[in-house]
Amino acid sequence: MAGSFGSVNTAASALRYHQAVMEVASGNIANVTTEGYARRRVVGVSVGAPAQPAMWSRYDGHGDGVRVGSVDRLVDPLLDSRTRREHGAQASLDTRATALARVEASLGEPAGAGISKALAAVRSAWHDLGNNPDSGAVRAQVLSTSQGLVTAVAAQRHNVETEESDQRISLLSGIGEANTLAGDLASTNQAITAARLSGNDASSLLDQRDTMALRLAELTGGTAVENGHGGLDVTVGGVALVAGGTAGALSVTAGIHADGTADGLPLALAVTPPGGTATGVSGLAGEIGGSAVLISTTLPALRAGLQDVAQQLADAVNAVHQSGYDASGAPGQAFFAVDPSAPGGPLVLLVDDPAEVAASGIGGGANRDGSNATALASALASPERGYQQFVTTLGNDVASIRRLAATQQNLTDQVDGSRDQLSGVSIDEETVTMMQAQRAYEAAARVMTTLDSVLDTLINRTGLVR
């Protein structure tokens, strides 16, 4: 528009779009802790000559002043596919590490009142009955020392079956929590093409679309694709899980009860996606794919190794003991048993008598002789040996699923910084928006009072003579 009057418009304008951003600018700073916040820039577009309605038209102005583009949320789609990637990876990781090292701490080894202290007891005791084979004290601490190793390895297979139910529990907890976010992002989408319809803007909606998704994802592992209408759709184990505005279910169907407890079958998740069918899914990532490795093989495989080491103990004293007499030179019996099912097992203390406690090589009658009980200290070393394998083993293994959460983090943390350089709020860097608009309004407005005193000048003097 040309002539003075169009001049007021295009100053008018400019302090439109300049207040324009100094409000996203203020909405900036206020959400900087907000979480998953993305921020604002106010996009400016130049107001030009008009469309030609006509061949022979003109337009004789120099532009019209600048209006508000769009408000758009500085994000990267790729940066936040690659985050949320990272993120399930590292959630299931770290749930790993977690459980190894509660296991590990729980072992008490190598100072502590573990398997290896109350071995070394047993195997004391049995030296000193070697020494003292008639002394019924001494007989009687050969059963206290063996009862406390009977507890002992019961009190490790305790701690990881604890561990079992605690990661159980767990899983089905992340499974409802993840269950009640793919109905949230399907609402969410909903109301995002709800938005996009009616002009309206859906940034805070993209904004909760953006924090549930990368929730899920350290949940599930889940991959989220945004569909036509900006919402996310979700598959986890390559199952739809979000399709727009509908959601479907994680669920166990085998391996957990409902109250936590295990059903004795091979853990089994399966996604039932929108108006469809369960399908099972496996390898997932997130805190209920890392539950799931823990319940499926590495805990059972603690409980299988801690059984293993009670064998081995088992079959050693017993093959020595079952050679030997007791007290009153009758043939000793088994000493030890293993019974998974036992109440305080898997090793079970067979012998209650210290009269039974075969010590003594010669048979025939009661003697003086403890060759048999300094060869059952002996033959504790093989056990011994099993069992600091089976410390070492988890030990490495502890080291190696931490060494793996430790490289994944600074992969986690290289990401997590590449998005928040470019979608979180930097205060300084508001702060300059905000002065450059507000200098920016300032001129604005004083053009708005250069231009209310020409058209004074031309309305109220021109013509006046003096």
Contents of the next structure:
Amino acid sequence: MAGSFGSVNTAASALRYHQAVMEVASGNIANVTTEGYARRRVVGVSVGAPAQPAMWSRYDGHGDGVRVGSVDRLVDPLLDSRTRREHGAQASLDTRATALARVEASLGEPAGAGISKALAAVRSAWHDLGNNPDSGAVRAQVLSTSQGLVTAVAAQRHNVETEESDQRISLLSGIGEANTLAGDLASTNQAITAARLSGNDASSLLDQRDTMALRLAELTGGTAVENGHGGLDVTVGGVALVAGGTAGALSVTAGIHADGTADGLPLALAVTPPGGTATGVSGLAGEIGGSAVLISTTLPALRAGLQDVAQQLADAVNAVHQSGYDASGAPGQAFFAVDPSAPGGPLVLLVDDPAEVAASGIGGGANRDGSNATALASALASPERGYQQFVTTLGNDVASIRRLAATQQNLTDQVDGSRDQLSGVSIDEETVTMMQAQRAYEAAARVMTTLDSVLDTLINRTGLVR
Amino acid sequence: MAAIGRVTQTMLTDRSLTRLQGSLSRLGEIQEQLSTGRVLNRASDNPADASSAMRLRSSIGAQQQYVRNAQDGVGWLDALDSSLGSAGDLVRRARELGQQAISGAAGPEAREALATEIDQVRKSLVTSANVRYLDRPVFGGSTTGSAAFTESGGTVTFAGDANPVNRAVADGVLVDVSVAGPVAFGPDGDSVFDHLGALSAALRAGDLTAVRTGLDALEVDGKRITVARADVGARTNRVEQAGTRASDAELSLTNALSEIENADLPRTTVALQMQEVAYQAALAATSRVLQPSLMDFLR
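Next block: the form predicted together with the partner chain, after the form predicted alone:
After this comes the whole thing, all chains and molecules, with the earlier chain placed first.
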């Protein structure tokens, strides 16, 4: 037996323990909506006989109550790393889908006021010129609709270029954020190590650590592995960005100036590991990876596609225009030029005098033949098909990336769900835990009262005769 | 959804929000279709259909243009027809006058009167041959001048050229809507104008043999004009038919485009109704699921 007051201690341990349970439950309830919070659970351990108190001693008690064994933070590192991977892929696809959808919307096809409409106006003007080759007004109309076409092509190219410059800026700001996060994660790693050494509860720090690692994965698609001291080491593209308490840096080595303008070189990214030298990385996921794909592949391809359309237009129109004769009977000049660096390019209208429009197919002096204008109207069919193909290809790309993003979203949702199943706070559960603790606390208090009255009997009433 | 082990309030809230969002975005899609009247609002909505829609729209534009071209061509041909019609009448009148001189042994005054009338006929015929459509002489080919035939010193010469005036009335179909002057009125030196001049001169000289020769030549001229007129008539038919075909084609292409591009109104409206009901149900379900917790039952 552990003496008269042993049971009082046991009851006191129960009071302490259940108070701890209620404290943790109230903490869980307080953080029910906190982003990145993983629920905690108190693991109680019954205090029993010591294994072998002393050489010849023996323990004759029946347990000394309960104590808080540990406060567990309910997470699954495997699930966390899966979450990071899916979020990285999701962010990359979302970035690409959003940018492409913007470009597509700005095309204004198939029913809006895009290049198709401008082309139709040009064709109609050439036909009218074929009918009225001597009308100065119709000649001017051909030039003004052609200028309209040039403007429409330029507007499309401008849209693509704007998107490119937006993506460059967002890539730079993403890299800035990633580097800040890497630094923060490194110092959090340090704090966790320190807390572990001093025996403090590091749960809140671990929440922060996981939140930062998830955001880093969303930005870069980097993978994180727990090191031996409770911190997370992050590698981006196979190169260490965060190692223990030190952080490296992600940087752009070529392709973008610091002010967000293009420098004409292909985009190159590099990671400088802590204490190491910059190593080129490629194939990143996350927002930065998505932007990188857009900047280095998708958007330049679109720009090239538009220039291709412009080239087809210029070739088709020039070939016919140069085989005709203008108002004075002189051979037609080149009508369009393709100059990607021109301010209003890539298509440039070369003819500005209505009299120089080669409507006639018969040379050797002025005449009112309009056969070349009619031929030119028909020659527009081929570049028009080229443009339609361009739009269809873009539409297919947008639809496909949107489907990919939607599929990935299912996966991401599912992983988020599993993670929340494990780590999310359930108010009902916490309420039940609280009530359990409350009842247990009341019972332990009652034990105290009972013991008190037992002792009262022993101390105050023993030997009294009424 | 895989079996759910443990459900938390956050999960419920997140899922409810995601699903409400999904429901609302579907509602938005239907609303867009109804308000634009189109199911095809951007290429990615249906890339294959978008490509067809663009091709159809371009073809519709082409057909509209063909209708306009045909109308312009018919204008040319009508001008030709009326000019050739009056030219035929004038030649017939000249032949009657010539016949009168032969059948009735007219005196010099009477022959002079006939000759004067034939000169008038010749003048009218020159005016007819110089008829213009939209300021262009219809018998002049692609000439830049304002007349197909010019008269100087009593001789009428062809001032135009024989280039065709083509109108595109269908894909790759060009119809010449002009008649070159010599085809209708004979070549310079052997033209109807020369024959009329010779006839009036023969009448004034009282040379009946020459008058007969002139009348024979005029018969040939009259036939030539009739043939030209018949040819113009045939081409008018062809151009008009092409115009009708183009407007028919425009109509059927517009139908095809509408089938691809436009929203089926009843179906979309029903879909909107259903989606509305679904959204309201989702809202109601969400409010019921999110409300209660154990707290409500612990009082």
